[in-house]
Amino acid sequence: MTSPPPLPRPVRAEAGEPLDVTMTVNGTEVSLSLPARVTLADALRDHLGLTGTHLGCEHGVCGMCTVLVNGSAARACLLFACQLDGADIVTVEGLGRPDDLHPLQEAFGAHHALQCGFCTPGFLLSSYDLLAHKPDVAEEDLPVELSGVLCRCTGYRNILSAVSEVAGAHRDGIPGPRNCGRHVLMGHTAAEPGAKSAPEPVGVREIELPQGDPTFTVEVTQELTASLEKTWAVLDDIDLVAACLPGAELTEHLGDEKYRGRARVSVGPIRLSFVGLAQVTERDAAAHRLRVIGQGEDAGGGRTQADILLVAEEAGAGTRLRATAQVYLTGRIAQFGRALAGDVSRRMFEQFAAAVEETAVSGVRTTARKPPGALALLAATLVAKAREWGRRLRRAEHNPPTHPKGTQR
């Protein structure tokens, strides 16, 4: 790397004493009050929700935490946040958007240079720094120039190929970051000078579902003891529906069957907080059908969009509630495997159905349910596995395997 290192300001403070620091992160000015010991990496991850900056060795050796500080690559684990008052920071979240990736991100994907993805943010920003300061770099020099990031897995040669391709395509200068602008970062966004109102929250745009196949589809059926009429009375009231959704909160009625709200999802150490819109696109009282589309975004650039159909049917004295959801995930939430995302969705629907039943039977608005946690998911998965093993064992007992004539057992 040929760029000079950033020049952090000298700071003197007592242990644990909070210090005010104002930085521009991915184009957004943020003000934080942090103890002097908090590193830039921890400030980005823990205080601003920008978990794309990965921590490996935490000694400045591996390069996983590389970010841009005042336009030059720097180790976020070696810089204290309080030293960076007035600095301009760009993280991997600022490099590109899911719908407008940076050429480096496009090339990494095209060359299968991602592998597990842990080193990817460090390689992307180190590569950006290299091509921004040395656009005429020779292909044979790339291993040395990128040696500051240590990962050498099976995707390493593909990383070099991706960087070489971008270098060849942009000899006159690499395009700048494409996702640096006004964002809401974990509630720490500073007001713009002269601003008369709070910044517009993420997720206030129109709902636009992707045209392609969903990330996954969930179909769940639940039997309820509540009658069909009482169940539909709950589904026909959007405030009651929102109250029954785990981790969800309806914050505003926008008219024309549109609503604004927020939702939280927690899976082990991963905690996501979405704000967004929902719209009822079908409400058929005769058929007891309710269709809702929605989209939400979190501060880290993750987006979830869904097309959800709820159908209530009479089942004896009770109700059969069916839900079909087509879910689209982009950004960091897409790191969830489809199986895990499907399990989370199913557990959430089970909690939703239980809340609908409780509200329908009692006639009392149900308080918001907590989103499913890691232990609940693990327990539910183990129970489901045990049931599946039990079914296989019973099938094996009733249908012993047959062996072709002449073969040995």
The other form holds:
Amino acid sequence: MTSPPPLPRPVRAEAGEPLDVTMTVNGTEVSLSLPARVTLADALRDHLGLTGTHLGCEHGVCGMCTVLVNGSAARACLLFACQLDGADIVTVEGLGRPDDLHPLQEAFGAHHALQCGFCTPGFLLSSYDLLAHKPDVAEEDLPVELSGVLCRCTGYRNILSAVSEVAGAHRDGIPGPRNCGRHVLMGHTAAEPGAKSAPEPVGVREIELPQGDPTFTVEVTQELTASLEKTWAVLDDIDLVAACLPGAELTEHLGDEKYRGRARVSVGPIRLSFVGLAQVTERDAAAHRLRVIGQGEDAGGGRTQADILLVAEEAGAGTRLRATAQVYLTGRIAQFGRALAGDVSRRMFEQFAAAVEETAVSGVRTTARKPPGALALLAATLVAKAREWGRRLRRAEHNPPTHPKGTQR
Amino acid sequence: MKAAPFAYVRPATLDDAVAELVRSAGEGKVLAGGQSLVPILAMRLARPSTVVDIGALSELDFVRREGNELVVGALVRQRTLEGHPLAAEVPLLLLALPWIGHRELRSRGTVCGSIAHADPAAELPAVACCLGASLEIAGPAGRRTVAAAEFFHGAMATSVGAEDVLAAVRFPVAGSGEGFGFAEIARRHGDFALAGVATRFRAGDGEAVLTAFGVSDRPVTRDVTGLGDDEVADLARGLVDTAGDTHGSREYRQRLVAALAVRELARARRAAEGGSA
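Show the form predicted in complex with its partner chain, please, the one above being the form predicted on its own.
Next comes the full complex, this chain leading.
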């Protein structure tokens, strides 16, 4: 067995007074500041934006909020977050990635074991715990072993089939969680709900880029008529770069190639206002390469980080501008459809490239830009989506799918 | 459902924990695993001014054999004990632990916490009574040890006072030729029992002990040495000291506990005779 988890540190806090808690959530260490009465479930959902942990009864009966605490399944609604100082937590977000699901998640899908999906995170982590500790569990014991989680649409038969299949395939041990690495997670939250909104991270001076896979990657290549020289002149001036970024505004030069700024994005009813930091980590005039990393936090509880590489190269009389951005999203913003978020980001880069072109050609700083027009952005995105669907449809007509039901690739 | 605000203290020593309880003048509550306490807080059935979390008291995080006793400290979780090599020394524990709630609750719930909470339908208080365990209590006046038979005063009432911490439980280790039985009937696995029994039988002198739970305000233990099945059933029926509720009438509970008593005493006897060569 693994070594016992460390015991928490002694503390004292008056009623309502926030306590500092440090724990590891899905492989990432997070520090929170919250009152003692905040449960782990609420800390995960409201303070870290990990809403995959569902809440049903909130007194330990239904099992919706089941997560792994130090490797064993436990009810997140029956634990105060402050008790878990130093603990290791795995939520359903840590179990697998959309493109690399855990075998249990694959099996739940294949067996139609997630009808409304509300109990699914609880069942996944409860069954993970079962198979991790009892890989030889007998099939007839599964109903009792999984009785700690309730399914309201009574999908038990399919859930048992899914778990049974995975148990049979992994008698030598279930594979570990697949999405536990360094992620961006919100931390340091307000004392009491409603007391004050999340503080603006004005004191933050360092950018910490997460490791692991980004939420999405955007790659855009745009041909510009402006010469390479003029294009690089724009890229080489951070104020001009910021002015070309739709909705962005540079508010402070911190020195050492670090900058503070704001960015506003609005897409349909979604309006996000980020404050954050950017840092130029590479500026190669000879190769015409500019690399910027940035992070921003939205008052609504979303966080975004990006690693952006801009490369300009000669293309005939003009310039080819390549932008590659790896974008990491967390919090509520991550709920926003990933594909759509990627499309919106692509539009923003296209607008950025157009602004770089305009600035490079005219040689003057363009006037302050509005945030990317909500309608325009969404319309462009949807048109692009529609085109893609049209293409897929046509492809599908010519090549009807031959792979059997249940396989995805 | 959210708990009302409370002051939170996580002391480093047992003495400090007791001092904190003294300081909160009867309004403090000890938190260990929290699997019984947190629901009560969430429903605001309890609103302690101070919660004293004993989660950092490393001195209470032990399972060890001392003479003929298995001593389990207050920080030991039910699931930890379930998987502990020394638990086999107290076979009744291994029979009873899987009945407690679900795996997810046993991950955090503590052995001592369940005993200190003293729910009349809980498993571990019955185990403690059936085996004649003793309970180590730390209070402002120092340590004292109370026998299980005197420990449970009524529903959720024990010898643990408002300024005390249940520090450890001492279970007698099974002797040779001893066998045990344990079973309960609940509406659903993991729910509190409508009725349950713990039994113990010794092959040499035929000593037989029955503890019924979920049928009265505390576990009830009787010496049933030498009684036949019908007598045991009659005796068990008489232990039901509760009116019916929505989950089962008084008569239903009487039938349950009688059937369980006969069956689990037979199981204990088989185990004892099988194990005593």
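For the two forms, the rigid core is made up of the largest set of C-alpha atoms that agree within 1.5 Å on superposition. Just so it is clear, the model here is predicted, and its values are computed rather than measured. Residue numbers count along the first chain shown, from 1.
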Problem - Core fit, then Q351 C-alpha moves 2 Å or more between the two forms - result: yes
